[in-house]
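Next up: just one chain, as structure tokens, the form predicted alone.
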Amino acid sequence: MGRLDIKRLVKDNVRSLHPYEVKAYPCDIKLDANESPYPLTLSPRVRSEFNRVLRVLNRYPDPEARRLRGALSRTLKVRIDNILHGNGSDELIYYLITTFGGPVMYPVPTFSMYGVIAQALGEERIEVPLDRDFDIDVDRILTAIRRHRPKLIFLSSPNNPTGNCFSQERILEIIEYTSHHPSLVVIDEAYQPFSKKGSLVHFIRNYGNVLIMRTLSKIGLAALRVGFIIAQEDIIREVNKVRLPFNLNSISQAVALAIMKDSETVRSNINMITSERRRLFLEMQQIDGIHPYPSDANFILFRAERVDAIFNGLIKKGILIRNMKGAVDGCLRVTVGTPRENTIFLNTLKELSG
């Protein structure tokens, strides 16, 4: 009996696809994947909604995550119907690009799930990049629209890897701009959380064709896989045919649920993540060689003259941050960790640097 190649029988557009991996390295302090550095403690509330969920395990959960969805209306200031919940935002990505189809554009350096998701759906892929200073090259965007004509348009910002925020302005321009043509513009917001600029949720009330994406990993709940997209009630309608039935499971929507409820243990960690941002930020710009650039998210890229040799020196110490190499090349990304991990990284970093 011959042997099957199974490579002829997947489709073209998977066969060039490489699986998304994350090397492990034997690091006690890991900074490289924007994780919150704090365990949230089980308050007495927390602990309770675990418990009653244990005693139900046998039972699938609410499909429609109701009392998570009318939190989340409550807290943003949206009807419960403008919510979409999913296990995580790579899950609504695919659903977003699986409901609309492609192009898909996006612009670059940004957040990889968006082409890699686009791919593996055989859809094509618009990629703009950047201007010198991380924000939207609006004239290039808009000339991008008009020749490609994409169904969606993700904007992540504050922008993963870059750590700034768009300019509001820009992004406006090109909502107003797709309002007019047949395009649906993503914002985002993962990382809106630790940024002193607002969120755009507003824009779904005077725009049809915005969906924000938020998501609760960046804050402390990466574990639970709870994302979501906001959007006007007829996107929301539609999206939701093709989201897989039970894909929130019930402990991740109880101990969300129950976050919310009691939530200054998140605030208090985000305000600790945000002051020891600037920390990092005003020491690592005295530290000859490095360049770090201003960050509204919970990490820091920054440039550096021997981007390997410091990346291979902070694994040798125990240190793991992420190198940028073929994203943004001669950067390396640093989440901010607590104040004893960044103080050691810093450290580390001087006598790497030296």
Ligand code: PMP
Contents of the next structure:
Amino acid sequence: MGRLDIKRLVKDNVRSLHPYEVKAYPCDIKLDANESPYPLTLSPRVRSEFNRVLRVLNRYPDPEARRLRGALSRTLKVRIDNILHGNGSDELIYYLITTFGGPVMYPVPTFSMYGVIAQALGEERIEVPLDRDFDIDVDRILTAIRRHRPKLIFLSSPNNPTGNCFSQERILEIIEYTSHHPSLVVIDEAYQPFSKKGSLVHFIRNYGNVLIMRTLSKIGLAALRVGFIIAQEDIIREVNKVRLPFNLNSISQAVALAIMKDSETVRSNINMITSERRRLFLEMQQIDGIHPYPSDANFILFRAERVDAIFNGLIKKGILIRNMKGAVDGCLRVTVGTPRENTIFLNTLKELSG
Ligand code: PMP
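Could you present the same protein in the form predicted in complex with the ligand, rather than the form predicted alone shown above?
Now the complete complex, all chains and molecules, led by this one.
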């Protein structure tokens, strides 16, 4: 029987994509994926929620995630109809681009999934370089908006992988401009809990073209895959049309809800991470040849002279970070770990840079 050349059947835009692969390096110290280093312990409340769900695994989850969205709406002080839940914010990026289409615009370097999903869905991507300080280049982006009329503009603030928040005035300039030349501005606040600069969620009251995207992945619940967007009702209603009915499983809904009620631990873990971020930054600054960039997130981007040698040298010592080759050449990104992990990382980095 002849062998089918399956690639001939695949859509052009998918053929040229690469699957999201994370090469498996057997490392004890995992500082590559911007996760929280602190597993959230199951309090009796969480445990009993978990057990309750385990008794009804024969039933579909609540398609509307009402209890979870209700709790989020009280925390965020918005109405439940202003919130849409996703299987991680990745899924919501998919839904947004499915709903509105392209062109899809975003500054670069930034989170890769905006571009990957736009390409997977066959939509045009417009990438606009950030300025030298990794802030939005307003003139360039407004010119690009005029020229390309994007449907969606993704702004990750704090930005992955650079770590900084974009300046609020510049974000506002884009929002103001696009409220007259319709584009939707999605402010991805995945790392906002680690920043002193406040959330921009209140913008949704005054601007009908703003969406805020959040996730529980960075604050200790990456395995649950819970993300959500907050926007005016008419936007939520449209995006909800493309949402798969049972996109958020029952265990994730129940455990996220129960853990939200124990928010003290989440908060103290965040405080620990931000204080360790400061220590990491200050100590990295002292190492010859290492130039860390200030961060509002739970990771630090740094420039180094021998990026590959450092990356491989760390792996040999069981420490995995992210080599940013291709996205920000000459840079590496390290996630803030526990104090012990950070100390081991710093000592090894000193040895490798000596
Ligand atoms: N946005 C940004 C900026 C991210 O860095 C990430 C995760 N790396 C995500 C969204 C996706 O998060 P989630 O786990 O909610 O899909």
